[in-house]
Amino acid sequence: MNVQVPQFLRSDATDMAGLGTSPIPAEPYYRPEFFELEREAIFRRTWLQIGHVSELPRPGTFIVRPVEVANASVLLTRGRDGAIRAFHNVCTHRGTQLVSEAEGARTSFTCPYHAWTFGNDGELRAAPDAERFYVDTADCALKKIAVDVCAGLIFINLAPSPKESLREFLGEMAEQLEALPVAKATTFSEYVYDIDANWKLTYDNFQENYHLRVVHPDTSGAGIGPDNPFGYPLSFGFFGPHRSQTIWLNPAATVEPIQGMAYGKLAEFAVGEGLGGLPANPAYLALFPNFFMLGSIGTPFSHTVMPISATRSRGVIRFYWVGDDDSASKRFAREYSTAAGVDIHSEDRAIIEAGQQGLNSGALKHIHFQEQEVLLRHFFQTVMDHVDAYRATLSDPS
């Protein structure tokens, strides 16, 4: 369903999405028992965004990604054939973690325990005294993980046999992603943070603008104005488990000279890189369960919130660019944009953690979403749908 919301007017987006208006239970935001259900129902069987093709630029390159919520370490490689593959970072001899580096380039991986050696295609190439084992080395390849790419973004699915392909999972969102600058990106700036907050509470903060004028009074000038004091979006969209909004930008916003110089240069570079066809109001695309992308012309960025425990998460924010920093002005503009983004985000972290501390007390049985927080309601309901479906499999005798 694609719900268009008239600018600055009350909307019936919640009713149109069929999500109701009732309060939301608070316990799923802090109870360890519910987190365990999410771990199994969502993160061990849903497509997760984990990297970008620019990190594997040529055959032989690799990256390693921890996925704490699934107690997993993922090894991603690009083979001689150019294909990207994903494996559990686990030696098939006795389970030792195979690769300790976060990234690099090599054509083989040797286990630090007993020197079993695997190619970057996952096949076991050599094992000392192999003839004394009671198994064929052909059956000892690294354990594969389903992997696919959309718009340059790498996704994995930890389920042994995913129920749907990445394209089926993304649906209409695949085409929308491919229209964004990330599809052409060749490099990125990255900011990683840990936060003492539930992954849903953390993610929710970046799905609503109701807090802008309170939490970001000095840094949200482009996103709020007299005609739209809360910076509410122009429209919402719902696409299966995913959702979107069109961000409103204040046409009368004033900026500091240095800020105007930086963002003006970014827009200029974007046009030169063939990205000038994007709409003036950026699209915010939220992919279930934990990824969103802001597709602005000058500063396209993504944000992934990875759960660690019921009350702790890790966020990865990436600003994507096309081409190298081949001039001083380009370097300045990109560095300024990244620093500005980090500054704004730093204002969010303390307030998110304060919310978690309050919820942890158990004082609240419910929390409340207003009509302009419809993306939060849709997100919560999607989580519940997955958890309920998983619960049903536990009670199904078949």
The other form holds:
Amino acid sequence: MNVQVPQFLRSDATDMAGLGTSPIPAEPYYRPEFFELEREAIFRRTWLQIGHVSELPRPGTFIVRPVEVANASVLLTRGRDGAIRAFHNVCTHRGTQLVSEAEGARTSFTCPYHAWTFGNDGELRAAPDAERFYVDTADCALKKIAVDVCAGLIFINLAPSPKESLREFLGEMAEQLEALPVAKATTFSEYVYDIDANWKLTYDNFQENYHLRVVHPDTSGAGIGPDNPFGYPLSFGFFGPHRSQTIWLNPAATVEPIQGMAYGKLAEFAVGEGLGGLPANPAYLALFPNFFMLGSIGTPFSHTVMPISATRSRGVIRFYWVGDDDSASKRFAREYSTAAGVDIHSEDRAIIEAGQQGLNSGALKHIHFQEQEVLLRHFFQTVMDHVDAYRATLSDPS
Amino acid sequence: MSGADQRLPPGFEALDPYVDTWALETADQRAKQRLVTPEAERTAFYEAAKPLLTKALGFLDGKPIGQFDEREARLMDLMLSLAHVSLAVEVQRANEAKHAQGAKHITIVRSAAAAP
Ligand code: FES
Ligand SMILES: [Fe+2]
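Alongside the form predicted alone that was just displayed, please also present the structure of the form predicted in complex with the partner chain.
After this comes the whole thing, all chains and molecules, with the earlier chain placed first.
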């Protein structure tokens, strides 16, 4: 069959968004000193995606999530009032980690050391022999963390008083996120990986398509085509610290038998799930610092890169679904989509580690971003802006 | 094989030889089994299961997923393994061995099916 394929037109990204064309210094991708700056300048004061509302389905449920870069463990609860709250998972008596489970349903938490007991609103409810203390129990509540929700995604901000609300931080991205499957999702599939690579190097891999035909010779699928051999996006967008691209798809891509069946079913189900209106060319939304999401019907996934050290990170990929697997066909199609994601991301993971090894040698003073790697350039510039602003506060005596 | 010994619903007896290897309960077990199974075995499972996929899903779709009996649950798990194996056979093909090296570093920790 002959399919009319619209001619792909490369979006001219030269000097886009005033980002210039200079080489990029390599040290920020491996130096521990730079990582220490990022820890303070970015991760202790920026809104970070930490979960999804479906993980706290009812009052009384809780989750505990590590944020290694801040040496933090975060306890998220849903109270009787339905509100989601976040606390440092730290007993206020002498600092013991309060909750050891990753998730559960419990409205109070008893410290394993001396049995101080806290409500899921963070208040200290009871402390054995409380009268011997020189402090009021009312002053011993769990330490609160700022938390808010957009499009079903839960964000925290570790700053004692964040300089902007989540909505202010997200700006125009909020509305774009609300249009994606994640906003309606009630469940998700998840896979994770550890990687010996810097969080930015890891994240950058997923912001460019230049590598597709080399790293994913078999799994690029509809991502590349004869008139767009690199799979460059249809357009780029810049929104303060955030950015987006519209993914180009080859309408004449070859589809294998089971592959075609699985994605065909997902497209059918999406209509029933109220997702039929999603554009054929999916939006890729990247939220500063470490989260991005692809809003496609068959592969509605988010990817969060959690930094651990200058050269180590942890990836969390979630495929967000609306409604339970209520039929065998739906379960099959969702499992296929998730497994196909693993295939692609495992190829990425391997090549990113190879990149890190090279950078660790210190052989390069600079790396280079081409015109179509403009999202990487914007990301790097945003990181530098944060680090420079933080450095300025260190040297400013006032 | 008598009815009482049957491990799969009637009509799917041809898949019985694959039950021990491929009727696995979690998505991560299924993904990992794909990675460690030799090519010939993988292909044999794909060739046997693929012609029955539409029939199996049609049959299983007739019942709410929470009400599957043991045989139906096994058939479901076999079809889910086929999803993983088909990626090796249809998509990765000759590159599957190389792919398997990297894929073992990824862990599926939750499938929507296992949601609470
Ligand atoms: S440290 Fe928690 S009760 Fe003592
Ligand atoms: Fe990739």
